[in-house]
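Let's start with one chain on its own, the form predicted alone, as structure tokens.
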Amino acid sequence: MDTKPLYDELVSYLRSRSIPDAAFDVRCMCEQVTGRRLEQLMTEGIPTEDENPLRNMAQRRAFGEPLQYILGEWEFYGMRMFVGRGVLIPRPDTETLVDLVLREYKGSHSLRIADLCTGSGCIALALQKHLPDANVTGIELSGEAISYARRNVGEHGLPVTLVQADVLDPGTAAGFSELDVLVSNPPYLTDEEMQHLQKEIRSEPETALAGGRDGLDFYRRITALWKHALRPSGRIAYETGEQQGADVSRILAENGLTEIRVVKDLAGHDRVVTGILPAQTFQETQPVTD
């Protein structure tokens, strides 16, 4: 059939259900189902067999399912990531964290990097792609999430090691040492924020979102546990909520890290907090011998 009548029908339907960016969503659906650009479809038409799948996708979107889950994939740092229910959707804000690490360690060799709460593996994979000599490990507790991470690792053929484990378990942290970089996009929404989530975000796993009463539980516990896994001058770099830069900076300082910085995202919001474990702090933790 002609593309424009169906396209207009689906856009109008989504707008009637108060779906933001309805035209963009319909474009993405049309292009994925047909494998052709919308501009091409407007000239050539949409195959009849694709009409019902598109209407079904639009219905799922109208009921609040995230577009990324409907498509089954999303782009992060120029890489296709498979996603679905049970895994956090990669977001552009998180690219700020990758940018920081690549900027600080461009040209470095044999880095040891751990990505805690790796989810889909998007951070770990982006770092591995652009730091090919690095040893990157992604750690994730959720079986659903790590299944997507494994699929993404296989899709991109990169040597990221995945470990299914609880990053808040002291035994997990004890299994790592001499890390150059520890990165994490942990759950950081407050209890109050969890009560007022948009419908689409409620579809994502609560365990990947909820950070406790003040949203800082994971920052406190990860920093206290994992600083001992860093080498002298090793770095911690966290994604944070836009109101959490000062609080996460304080947590790093209380744990002995220095050179603490808050990095803003493209929208000008606080997005990443990073700090260095100084060599003297590391040395002071070592047993004194005669």
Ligand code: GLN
Contents of the next structure:
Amino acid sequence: MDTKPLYDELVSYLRSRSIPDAAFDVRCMCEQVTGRRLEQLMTEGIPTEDENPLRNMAQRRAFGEPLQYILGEWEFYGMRMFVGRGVLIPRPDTETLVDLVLREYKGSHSLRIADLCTGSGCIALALQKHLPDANVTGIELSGEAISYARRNVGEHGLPVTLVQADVLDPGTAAGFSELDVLVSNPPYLTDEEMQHLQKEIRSEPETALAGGRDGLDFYRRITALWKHALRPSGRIAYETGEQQGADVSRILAENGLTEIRVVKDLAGHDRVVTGILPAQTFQETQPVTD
Ligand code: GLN
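Give me the form predicted together with the named molecule now, not the form predicted alone.
The next block holds the full complex; its first chain is the one shown before.
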């Protein structure tokens, strides 16, 4: 059938339901269902059997389901990630965290890296791809989320290790030592922000978003527990909310980290906070006995 009338109908349907990027969303749906570019479909027509699946997708979108869940996949750091209900959708902002780590460690060998609250596994996979001989472990509590991470690890054929565990459990942290880099994009929205979520974000798992009253619970607890898993001169790098740069810097400082920096995302917002464990902090000073 002709593509143009169906395309126009779906775009105006989504617009009438106040979906902001209606044309982009319909393009993504058409291209995903058919495996062809929209421009090509406009000249060649669209297979009749694709009409109903497209109408169903548009209806889900009209009811506020995120485009990424409807497509079942989304791109992160140039890599395809499977996503769906139960896992946080990878955000472009999070690429700032990957960039920072790659900038600091590109060319380093045999790094030990842990990604806490790995979700879809997107950070762990992007780091593993660009640091091929690193030993990267992604840790995630949610069974639903880690099932996406497993699928993504399989899809990319990269040697990321996945562990289903609670990063706030001291027993989990105790299983790790001598880490060169600890990265995390933990839940960091405040109770107040959780009350005013955009409809699409309300479809995402609350456990991936809610960071307690001030949004800082995970930073406080992860830093206190996991600093002991770092090797001397090991690094922590967190994604943070744009208002949290100063608070998370203070948490790292209170835990004895140094060389603390806040890095901005492409929109110019504070997005990543990083610091280094000084070589001596947690080593007992041995009395000189000779
Ligand atoms: N950046 C996400 C948002 O604003 C929050 C992700 C998170 O809490 N780690 O929706």
